[in-house]
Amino acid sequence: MEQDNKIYDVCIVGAGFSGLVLAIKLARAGLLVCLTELNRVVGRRILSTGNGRCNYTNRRMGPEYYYSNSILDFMPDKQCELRDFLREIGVLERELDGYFYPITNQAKTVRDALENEIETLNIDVFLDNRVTDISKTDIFTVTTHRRKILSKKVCIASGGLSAATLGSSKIGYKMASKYHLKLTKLAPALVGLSGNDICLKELGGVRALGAVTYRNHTCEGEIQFNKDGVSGYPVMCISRFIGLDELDKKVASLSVDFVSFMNDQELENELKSRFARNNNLDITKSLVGLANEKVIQIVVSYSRIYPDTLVCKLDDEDIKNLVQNFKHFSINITGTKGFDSSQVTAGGVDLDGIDLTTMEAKTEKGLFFIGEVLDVDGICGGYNLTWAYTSADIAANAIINEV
């Protein structure tokens, strides 16, 4: 076990996006900073964000894009500052409908730029160092499986339980409990769903636009079906609620609206109009253009109508069944694909125990928490990296102002 006599101003536990941002901001202000990281490289999880393209922020920003057990009115809009910060270290941006990516379309660009800045600032980085404990006397001692690090302050940026193969860690939660902070329930978020409903075997491989509803939570976008589950943007955005229900073994069914651009009455009128236009067409031909071809076949089948039925043979009950199945198609799901497949963790260190103007624990002076370890998670669209930056920036400003 190594121990350096050096006493750092701040030791940051975790060299992910939030930890790297915090280290850079503090080092630029002249503080002596170090990072501990259980992986052999910094920013490993950044490489998987945005399907490898790193959608790092969004022009549409606000508390309404985030979930927490606490009120998030404190959260400032930092997306412009984040874009400026990344530009400063060489990341040129590409905007696509309000979503911001590196112009290279590679997440590696963001990770490499952050690593280059860390090296330029001569920040000590202890890679392959798994933190096992954080204790405090006059100052903090951060113990890893390789060394002891002395520091005046400690910031935990260790992330959550998601993506274990990329280096997830429970240390943030363990230290929160040690220092008497409450934890909320933890569940996978931004994750696909599992199911064994027979309709999934029929819809496997289909990508269809629509709206997905789980209980009272709805999101719209491209839905991706496979033989053992459902994924896609709208599913990912509401998956946290399925994950939380899965903890209590009370998972409900998923409702899919394949014609979300019309309400029920408008769809009924559309169907009657189509059927009246040419009442000698069979039903599948009459419905062409309303939804994905495979979806039409499934909806017709689930409405108990033969695909070669002429529309002149349909009655009002048939039309109501079609509306019901197009607009409220029910899929039985068993839960999520789990933490290993998730992009972020829902829940975390309860914000009631954190001074939200500084990110410092109310129970221990000098101990800070930022990023995913806290009870804040965003929907798809760059919101979680924006939160990582926002919380790091709040902590950086508070620590610098104390010096």
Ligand SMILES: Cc1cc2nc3c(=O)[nH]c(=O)nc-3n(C[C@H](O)[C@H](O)[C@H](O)COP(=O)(O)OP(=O)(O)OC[C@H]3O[C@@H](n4cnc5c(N)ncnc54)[C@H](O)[C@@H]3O)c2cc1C
Given for the second form:
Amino acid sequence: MEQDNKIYDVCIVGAGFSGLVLAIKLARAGLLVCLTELNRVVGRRILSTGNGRCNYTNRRMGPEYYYSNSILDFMPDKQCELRDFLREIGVLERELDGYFYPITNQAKTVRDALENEIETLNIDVFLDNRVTDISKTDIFTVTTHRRKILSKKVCIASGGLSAATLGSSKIGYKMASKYHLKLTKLAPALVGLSGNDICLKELGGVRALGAVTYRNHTCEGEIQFNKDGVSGYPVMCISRFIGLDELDKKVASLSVDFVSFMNDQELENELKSRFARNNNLDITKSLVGLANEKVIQIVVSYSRIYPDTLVCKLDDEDIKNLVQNFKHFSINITGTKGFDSSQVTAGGVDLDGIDLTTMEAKTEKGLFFIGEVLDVDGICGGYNLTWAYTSADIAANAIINEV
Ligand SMILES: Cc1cc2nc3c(=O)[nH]c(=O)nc-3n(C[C@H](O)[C@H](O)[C@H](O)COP(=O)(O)OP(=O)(O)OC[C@H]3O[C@@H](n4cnc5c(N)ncnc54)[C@H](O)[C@@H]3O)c2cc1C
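Form predicted together with the named molecule, following the form predicted on its own:
First the chain shown before, then all remaining chains and molecules of the complex.
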């Protein structure tokens, strides 16, 4: 096992987005910094973000886009600062309806720019070094499976449990427990759902706009139905609640509103006026334009109406059933597709144990936590990378101010 006598000011566990940002900010301020990373490259996860395009932030920002067991009022809006930071290292931006991407449309641009800056600043990076323990006497000793690193401060930026093939471990949670911090429940979030409801066999392949509700959480957007589950933006955004319920084996059903632009009464009126306009049309023709074609067929079938029924034959009960199935279509789901398919981890190191003005553990001076390892998860739209940046920036300012 290697050990040199260098004593770093800060050793950062994990060279993901938050760890790289922190390292750059500290090194620019003249601190001696190192990064330890279990992968053979830095920022591997960044390459997969935003379907390979890296949606790194969003013009709409605020605690309301995030979940945690703690109150997130402290969270500053750093999206402009993050964009400036990336621009400064060469990442030019492209904005699409408030969502920011690199102008190259390549996530690799973001990773490469961060790596170039790390090289320019001569930051020591220990790749293929899986951290196994962190201990403290006067200073910290960070043990990897290859070396021991001495450091005055340590920042854990080891991420969550999602997409393990991109690099993940439980080290952050283990060290939190070792240093007497609490963990909240961990569950996959921003993930597709599994189900074996018969309706999925029929809806498989359909992409339809609508609102998805799970218990009292609703989100709107394009829903993607597969033969064995559901995904798409609104499903991903509420999936964390299903992930958490799965832990207690109490997953409820999903309700889909295929006509979210009208309330129940408006839809009833719309149906009645359509049926009155031409009462010799068959039901499926009469509903054209109200929802996706396949959705119409399934809603009609689930309302126990034959597809060739003339609308003049429908009664109030049929109309009520149609409204019910268009607006409250119930799908039985079994759970999420799991951590490996998820983009982020819900839950983590409890914020109660962290000084949120510095990101330092209240229980251990000099030990910091940033990024996804903490109990903060954002919805789709650049919020998780923004949190990684925000927490890194808070820690950087605190560490720099202290020296
Ligand atoms: C497919 C996918 C798409 C995504 N798309 C987006 C998106 O478009 N926008 C967005 O905002 N967010 C997106 N996310 C989420 C985002 O990537 C993460 O929230 C963010 O990268 C978290 O940053 P982090 O630095 O906290 O953790 P990570 O980026 O996960 O970095 C942690 C690093 O620590 C290393 N590590 C772990 N354990 C150890 C150990 N024991 N020793 C040494 N190193 C260790 C890991 O290998 C990793 O490199 C996506 C995630 C995935 C999986």
